[in-house]
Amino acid sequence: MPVKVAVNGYGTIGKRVADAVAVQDDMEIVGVCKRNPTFEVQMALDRGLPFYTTDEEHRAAFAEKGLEVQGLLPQLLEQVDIVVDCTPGKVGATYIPTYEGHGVKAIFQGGEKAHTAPISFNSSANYKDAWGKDMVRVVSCNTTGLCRTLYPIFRDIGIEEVLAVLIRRAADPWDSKKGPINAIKPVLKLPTHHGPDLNTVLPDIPIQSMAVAVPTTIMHLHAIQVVLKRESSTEEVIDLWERSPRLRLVSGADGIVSTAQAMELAKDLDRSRADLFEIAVWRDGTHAEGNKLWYYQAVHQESDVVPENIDCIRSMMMLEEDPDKSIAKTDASLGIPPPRS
């Protein structure tokens, strides 16, 4: 029997997770829930997704717009094994008593505080930590990006320390409330939360992080310096990444010289919503010398955590014990090429 899944919060991440669940052969999307009757609701109804809302007050707002909902969130939770909470940051934690009261497992997103759930999750780095757990938090888009490139290095070469400088998009492409801004805005609280967040998954990597927000919406860019535990080479590092999942090696020599071209590549991949689930890493922006490594990577903040949510469901529901097999299954369903063997 497929695991029965609900998605609470049908926005940037929620709609992508719902679509990803729908193409798994060991999962079933039972319904999605949203508080307000935005255009996305009609889009979901047109696609045949059973829709629910949070309470009677909001149900009336849906009815006023002629949008039919199946019921309220508690009714949806009665039908499922696990809920993926994709509500706005800091909202998900308020639903914990509701999820516990209905006896369903719950996945939260990186916008929640790390203490929201006992486990923070990345598919490659700590898949088995989520095995059978009731509540797990999938780390943020930026932390997922850091995990994907740093974990293979940590595992096979060793890391003494990391300095990660994040050049962050100011808002998502759809968001007209936060931007545009004509400024470069430093995050003045140092270190930023990204390093400590990485340590919730990989506690043995010493990392410091800084960040600035810039007037762009399409991706984050990371500039990373790593002190390795032994001497390495650019070729060894790139070989590690080519054999690791959910990384896409790109090159300025091929015309991908910025995040604009990286997202143009994503469009040409012809995926739904032009999503780039992989982390884009520049081959010719990677350099290792002695025990030092420098590289650039780009993160599509709207989609890179989606495959992680699918693997997290599989681990929590004990569907597949081998992380590599779960990752391969998820990636095949989403059109993500496998790593080089």
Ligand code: NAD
Contents of the next structure:
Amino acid sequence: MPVKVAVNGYGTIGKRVADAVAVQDDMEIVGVCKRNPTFEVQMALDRGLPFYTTDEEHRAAFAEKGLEVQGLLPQLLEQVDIVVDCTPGKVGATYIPTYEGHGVKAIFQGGEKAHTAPISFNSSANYKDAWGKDMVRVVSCNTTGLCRTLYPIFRDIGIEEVLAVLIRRAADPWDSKKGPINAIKPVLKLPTHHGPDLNTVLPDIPIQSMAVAVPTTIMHLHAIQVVLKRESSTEEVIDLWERSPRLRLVSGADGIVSTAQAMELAKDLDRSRADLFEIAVWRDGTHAEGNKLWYYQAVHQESDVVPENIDCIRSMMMLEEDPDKSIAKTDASLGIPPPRS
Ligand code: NAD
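Alternate state requested, the form predicted in complex with the named molecule (shown: the form predicted on its own):
Okay, now the whole complex, with that chain kicking things off.
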């Protein structure tokens, strides 16, 4: 029997997670819940996705627009084994009593405080920690990006310390509330929360982070400096990443000189919503010398956490014990190429 999944919060992350669940053979999407009757609701209803809303007041708002929902969130929760909460940051935690009351497992997203769930999750780094758990948080898009490239280095070479500078998109592409924007905004509280967030998954990597927001809506760029435990080479690091999942080595020499071309590549991949689930790492923007390593990577903030949510469901529902097998299964379903063997 496929695991029954609900998604609460049908926005940037929620709609992608719902679509990703729908293409798995060991889980099914029973319904999604959204508070406001925006254009996405009609589109999802047209595709036959059962829709629920949060309360009677919002149900009336849906009805006013001629949108028929199946019911309210509690009715959806009664039918499922697990809910993926994709409500806006810090809203998810307010649903804990509701999820517990219905006896459903819950996955939260990176906008929630780390203590919202006992486990913070990344597929490669700590898949087994989520095994059978009731509540888990999939870390943010930025932290997922850091985990993807740092974990293989930590595991195979060793890390003395990391300094990560995050150059962050100011808003998501759809979000006109925060724009127009014309400024570069440093995060003044230093070091930023990104380092501690990585430590919720990989506690043994000493990391400091800084961040600035810039006037772009697609992708974050990370400039990362690592002090390794031993001497290495650019070739060794690249080889390690080529053998690691959900990384896409790109190259300025091939014309990918900025996030603009990285997203153009994503469009050419012809995936749903032009998503780039992989972290783009610049082959020719990576340099190792002695025990120092520098590199750049770009994170498609709207989609990189989607495959992790699928693996997280598999671990919490005890569907697949081997992380590599779950990752391979998820990636095959989403068209993500396997790492080099
Ligand atoms: P979003 O604003 O795009 O979508 C949130 C959805 O939840 C909207 O459809 C909204 O109508 C709905 N909603 C609002 N209040 C609700 C409520 N009380 N109950 C049910 N639904 C409600 O947000 P998002 O960008 O998808 O972010 C969701 C979570 O994912 C956050 O924790 C965020 O930090 C995290 N996240 C976001 C990104 C990103 O770049 N967008 C990346 C990784 C993780």
